[in-house]
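The chain below stands alone and is given in structure tokens; this is the form predicted on its own.
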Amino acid sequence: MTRYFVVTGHKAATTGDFKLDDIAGGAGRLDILVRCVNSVFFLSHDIRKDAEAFLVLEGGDDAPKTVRFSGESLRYLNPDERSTSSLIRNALMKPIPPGEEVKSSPGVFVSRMSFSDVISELSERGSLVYLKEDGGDCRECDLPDNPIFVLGDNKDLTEEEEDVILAKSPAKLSIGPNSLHADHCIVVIHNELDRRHAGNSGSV
């Protein structure tokens, strides 16, 4: 089973000209996406190999771009936000031929895929799960094999993005009674899946 996470950065930079010490401001809240990457992959002493993160970057004149992290081949990912930001920045500096995905470092890829493109491609690999506050309680609902979890950054999905999701008839789930940061939602979802599939994702 592979766990996919799609996170939309509505103002996230799509060029690599931002400063690594200003990812919350000059890079359009890229800090949120960086924390999401770390939550998708890090265990205490290991990396989750069965996970992929798709960061859909929608800020700036070169939008959209999607940076994909694949746990199966991921290297050089460290827990600090600066090094993760550097991996994303290096990806954004790569020239991207039309219709192609470019490898920037082991396990990190960049393309010009839009949110709609990502959802369309992933919906052929698994089942969409829209993480939304008004959804059903994830502890009381079935979770599919090869789940594709979709969530926004510090903003909800736009009406257009939500239409793309809802057209695929996703499950709509909530992770609890309180609103949490996107990266915290990812940790909760991982924990719920780990509890249901004990032993499949390594120990914490």
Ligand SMILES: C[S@@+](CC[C@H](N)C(=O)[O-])C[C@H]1O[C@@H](n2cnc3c(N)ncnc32)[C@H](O)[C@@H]1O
Second form
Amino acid sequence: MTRYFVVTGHKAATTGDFKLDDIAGGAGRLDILVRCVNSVFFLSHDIRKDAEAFLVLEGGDDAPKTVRFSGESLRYLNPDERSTSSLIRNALMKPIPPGEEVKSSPGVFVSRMSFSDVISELSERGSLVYLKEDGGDCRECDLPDNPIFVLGDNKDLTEEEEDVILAKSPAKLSIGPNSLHADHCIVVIHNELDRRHAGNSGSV
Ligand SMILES: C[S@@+](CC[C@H](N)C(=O)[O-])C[C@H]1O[C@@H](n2cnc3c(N)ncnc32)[C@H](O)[C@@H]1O
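Shown: the form predicted on its own; wanted: the form predicted together with the ligand:
All chains and molecules follow, beginning with the one already shown.
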């Protein structure tokens, strides 16, 4: 089973010319996406191998781009935000031939996929789960095999993005009564799955 996470970065940089100490400003709140990557992959002393993160970057002059992190082959991911930002920046500096996904470093890939492209491609691989505060309580629902969780950044999905996902009839689930940061939602949903599958999804 693979756990997929798609996070939209509505203003996130799509070129690699931002400063690593300005990811919350000049890079269009890339800090939120970086924290999401850390939440998707980090256990205390391990990396979740059965997870993939899709960061859909929609800001700047070269939008859209999608940076994909794959736990199976991921290397050089460290818990600090600066080094994760650096992996993303390196990916954004790669030339991308039309229609291709390019490997930037082990487990990190970049393409020109839009939100709609990512949702269409992933919906072939699993079941969409739209995480939203007004969804049904996830504790009262089964979570599907190969779930594809879709979240907003500091803003909810736009109306157009919501139309794309609702057209695929996803499960729409809430993880609790409060509106949480996207990276915290990821930790909570991993925990729900871990408890149900009694598992450590890392390699230990
Ligand atoms: C910081 S929130 C976005 C803005 C927030 N909805 C607001 O009104 O301030 C980031 C994303 O996390 C997800 N999210 C936050 N709280 C949630 C909850 N309780 N249940 C499910 N998803 C949640 C949603 O996908 C949301 O778009």
